[in-house]
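Consider the single chain below, provided in structure tokens and representing the form predicted on its own.
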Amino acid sequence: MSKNTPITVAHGDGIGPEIMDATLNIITSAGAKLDIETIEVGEQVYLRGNVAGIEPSAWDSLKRTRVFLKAPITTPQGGGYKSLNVATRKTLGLYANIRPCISYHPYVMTKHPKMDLVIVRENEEDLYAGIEHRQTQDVYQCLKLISRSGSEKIIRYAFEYAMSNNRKKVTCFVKDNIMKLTDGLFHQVYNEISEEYPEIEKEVWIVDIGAAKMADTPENFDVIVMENLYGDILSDVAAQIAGSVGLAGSSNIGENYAMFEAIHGSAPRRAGQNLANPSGLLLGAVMMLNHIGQSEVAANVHNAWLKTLEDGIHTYDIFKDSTSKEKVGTKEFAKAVVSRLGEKPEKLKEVSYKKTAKKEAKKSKTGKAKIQRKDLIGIDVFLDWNSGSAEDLGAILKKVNTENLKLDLISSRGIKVWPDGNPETYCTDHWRCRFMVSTDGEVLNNSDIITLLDRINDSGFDFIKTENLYNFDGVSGYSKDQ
């Protein structure tokens, strides 16, 4: 007889009890295996002054059973409460976040009746690291941040995840022809790892014609890899074009635990009503069974709920005249999918389950980097400053210059204004001014970036920021301006 499989579970906010209520009902019921700890997280527990939404205890049981099946939360507004769900992804290494996005026609209705495509979204870094700083009176920053070994795992991932699931192609989303150093890195990562397998049909979109055709004809996708925040958008929409975002589940995959979660909000409004569809978290549900082992009992919950929505039996979210027969509350709903077990759908594709998403994690250890020389060459000096023009502030800091550094050119958001900017270029109180080496050839040190700066103090500027300019084995490691 097979032990029991230990899991943390967080009821959440709003809807989220009564459909976590549903959900554990069904696979319990299915047979699954499970000794479940049960933890506080989200609203009550921000709203006790704890600015993450988890306490400390909460902690510990998710290190102990490394397996998270977690509700909705409410975040409340302002006072400057973190993301639960990215506090967790990132303390626990769950580097990928799998969306499988697909439509279930002719019983819920959808534009897209073919569409079956999964977003494998890295989840850990880009934008989402959630760096930010206000500079000056007029300009706010977010530090984007990919990295190569980020980028390696997550590319992995969405290939074995492929070969495991037997899927045909996997394309890449990115915007490299702006950024081209962050988003160029994740591209350039792709195309090394996708050599590794010529079995994998390959191909990139600029994220904008990207998610365009995907909303359009979502069909002639299959697996498609993201950085973090056009993962999340581009997840919410095609789950949304599938037929609803509230039947989507998430799994969160790291080397060590693992999160699974509806992709919807707490829906507070709806909260106590017995009107919320659980079919997100259940599916949710349904990929942690696969990936704790328990892929007999995933697949018979899967395939009940498939019979349920072919019985026409809904929830109001996704109730039609045309395709529902009987407008159901959630237990009610909860109670028509048990009532299933162990039946298959008739015209949807009946689902099995071969190979767990933990087999894939594994698989996506990376190597480390070659280590590149690298050489200083320039540093990039950002100034709040308002008294004047670009031509006056070139002018003034010309003559800061020191031996080893002389101003090269001065930008306003990245378009640069000095030498020879355009006077209609609206400018800001924020001004990126880079300084180069004065010689061809020539290695800076950190001293004499501390010599210019301590220039630039004396001449009276309020510098608020800087970056070294580097080149990477004789490769510039810094964006040029527009």
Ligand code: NAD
Given for the second form:
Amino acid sequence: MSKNTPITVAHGDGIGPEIMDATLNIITSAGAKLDIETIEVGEQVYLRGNVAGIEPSAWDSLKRTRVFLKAPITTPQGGGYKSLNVATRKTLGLYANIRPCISYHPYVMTKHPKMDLVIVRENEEDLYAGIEHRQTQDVYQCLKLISRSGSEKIIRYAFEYAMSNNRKKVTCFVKDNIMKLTDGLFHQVYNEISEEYPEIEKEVWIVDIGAAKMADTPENFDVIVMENLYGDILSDVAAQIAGSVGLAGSSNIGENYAMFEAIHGSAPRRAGQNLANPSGLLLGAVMMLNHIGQSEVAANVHNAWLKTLEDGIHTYDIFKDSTSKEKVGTKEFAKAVVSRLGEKPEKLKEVSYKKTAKKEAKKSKTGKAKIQRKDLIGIDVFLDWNSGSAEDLGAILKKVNTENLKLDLISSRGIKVWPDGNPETYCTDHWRCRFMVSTDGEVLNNSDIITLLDRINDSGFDFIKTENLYNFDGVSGYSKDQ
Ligand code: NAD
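Form predicted together with nicotinamide-adenine-dinucleotide, following the form predicted on its own:
First the chain shown before, then all remaining chains and molecules of the complex.
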């Protein structure tokens, strides 16, 4: 007899405990072999003064089992509390978030009866690095960080996922018409990696029109890979148009750890009333069973669940007089699924699973990139200044030019305002002043920068940050002004 697999379970907040009980009831009835360690995370932990929402002992359990089945939690309103979800993804290195969004027509109402797509969302980088600063009275900043290694990992994961799950196309959503360096890198890495998978169709959309197409004709998409923020937003859209956010589960996969959950939140207004639909968490648990190699149990649970939907046994969120037969609560829904274990859907597509996920994660290791020559050729000095026009600032700053560095341009929120700016351009108190190396071909060092900053400081300016301007193997590593 095969051994039990240890997993860590958190019952969460709001509807969390009810949908977790229902989920565990179904999967253990189906014969899942699990040793469950329960941890407490979320609201009560936050309110005890732990700003992370998780106790150190809970990390010990996660590090031991490496598999986390998590119900949604409530993050209390107000400042100071850190997102447990973001912390878990980062601490455990869960770089891939997989969100299948499938419609169950005609049993669950949807405008998109043929929709069957999977969003593969990068989970660790982008604006979710959480590096934010207030720099002046007027201006706040959030840093968007995209790495080549992070992009390679997630894009390769998306292609491996497509191969293992018999998917035909991997689409990439980016906004590289605007973010030419960060999203440009993601696009370039997609082009490179897609070459390794000639059997998979490739396609790239700018995220805005791509999102519009996905909302209009989702049946034209298969796997869509994207950066963190786009994936966060669009996977909720995709789940909702498939039928209900209450129906979608998600996995968060890393090299060594994995977390499985519903995509929805803790729906506090529905809590404690035996109303919530446990399907999202249940499908998260199905992904978990696959991940730990209990694929037969996963398929058994998934097929029984499909049969329950087909039989019109529906919770309030998907109940419609025209398509449903019986409106049930959370517990009754779970009971209905348990009573159908071993059955297959008649009209909806039956699922069968092979062992895949661990292989995908392992294959996602990236090689070492070639080291490129990095030449410092200028600096952007950002000033907090509110004492005149762009012309005035240009005239003063020209006087701080050093032997090696001279003022090249000034922009305000990315729009060039000096030289030859448009006096109509609204300027705030936040100025980007670009100084470039004075002789073409020359390379600067940090002391050149320090000399310039000394002169700027001596002239009474408040510099709030600097960004070095580099060429990498002669290719510029910074954006030009707009
Ligand atoms: P939500 O997803 O909790 O609920 C939105 C609405 O969707 C609910 O009012 C309800 O009508 C419906 N709904 C959601 N899940 C359902 C289900 N299983 N069955 C039936 N109906 C369901 O979003 P929200 O109201 O914005 O957030 C509530 C709390 O959840 C917040 O504290 C938020 O921070 C948290 N949250 C947690 C997670 C997570 O733990 N992964 C994710 C998102 C939001």
